[in-house]
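There is one chain below, alone, in structure tokens, taken in the form predicted alone.
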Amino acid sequence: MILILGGTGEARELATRVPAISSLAGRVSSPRLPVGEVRIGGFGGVDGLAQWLRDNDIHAVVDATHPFARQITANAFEACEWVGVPFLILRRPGFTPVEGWHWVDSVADAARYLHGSRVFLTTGRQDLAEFANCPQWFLARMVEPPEPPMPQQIEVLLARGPFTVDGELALMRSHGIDVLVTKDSGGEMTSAKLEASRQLEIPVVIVRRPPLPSAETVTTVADALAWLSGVTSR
């Protein structure tokens, strides 16, 4: 049996292609399923996850999670070292750089090197306290209805992607937006801002993936199916 972590597109289509139980994080209230076994929430931490492997007979697992979920990917990662459990980071590409973006290594980086006054924020729900200081004016997008504390000044648009280039323009022009503020989470369903952005030449700061373990890692499905099968085949 093939564990698979994450609720991303690729997860999904990898799940549609081998038999697998798909693991969910719980922190979106009705997730996309993957075909297949699915189950939902935590494990414990390492030690939890390892022994959950062991009881479930697991030869293998791949890890889907979005980029930015740093903490499940070390927990998977040191959990089947331990129990000896072949490991995988499936992910897909980030963003292509474009001249002028604004790197910065974390959130709270994104919050300190702010400019501008109306700002259109991808980074996520959970990312809002870093910008609850901030006097800048916001258009939050995000999949779930936000928790204080978060900006006093201040729009939630509840929206899940895949968006368009004309349907960001517009998005864009009626705000005023005069400044990005997005992860390089990669992936299509959410590129269109990042072109949107580079048409009415408005600025972009943009957050760096965070580094991943020193796992086998690949970037597409087709990948993830190859090292399957000769794990598996052992």
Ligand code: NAP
Given for the second form:
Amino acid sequence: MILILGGTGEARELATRVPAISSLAGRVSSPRLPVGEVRIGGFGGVDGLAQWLRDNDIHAVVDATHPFARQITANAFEACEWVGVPFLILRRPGFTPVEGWHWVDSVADAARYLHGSRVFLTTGRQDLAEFANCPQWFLARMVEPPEPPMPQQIEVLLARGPFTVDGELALMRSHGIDVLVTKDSGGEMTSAKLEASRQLEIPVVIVRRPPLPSAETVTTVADALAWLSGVTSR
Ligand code: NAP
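Switch from the form predicted alone, shown above, to the form predicted together with the named molecule and output its structure.
Whole complex next, starting from this chain.
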């Protein structure tokens, strides 16, 4: 049996191509569910995941989690090493960089070095607290309603991609946005805001991805399938 660590479009696509158990963290109240068997909720750290891999007779793990889901990827790498289960990271490429983007190493740095007065913030609900002491006005888009702490001046927009360039242009114009703060998540679903920012000549502050563990890594579902067929035919 194969375990897919999910929460992304790539994970859902992989689950349509290979029999597997998909795992979701359970952060979203109505998640887009992958086809096939699904389990929801944390494993209880590295120990819990290692035990779960043994109990469920898992032969390979594909970590197709979000590029900023750092903890689960680190845990899965370690647990697979312990148990001796082949481990692959499937990560979509980052956004194609545009000259002039201001790159930062963390969301905290994005908040620290923030210029502008009307911010379009798309880093997600879990990172909102980092901006709690910022004096700017925020349009913050996320999937689930946030909890405090958060910026004092904020309009929350609950929405889930894909987004279009026309839609992003209209949104940014109507809210008088003068800076975009986002993460280098990559993918087509959320890239329209970057094109809209380019057209409107709005500065972009973009958070670099966290480093990956030294595991085998691919960027496409096709390459993950090729790896799986190699592993399962051993
Ligand atoms: P994280 O910080 O890397 O993980 C925190 C803890 O959540 C993990 O230690 C694990 O708990 C549990 N967990 C995370 N992903 C899991 C999964 N797929 N299956 C079972 N348990 C999981 O993760 P995060 O940044 O909070 O993201 C949570 C999930 O949302 C991920 O699956 C990711 O793919 C998805 N997501 C994240 C972002 C983002 O910007 N971070 C954006 C879109 C989607 P235990 O230690 O108890 O096992």
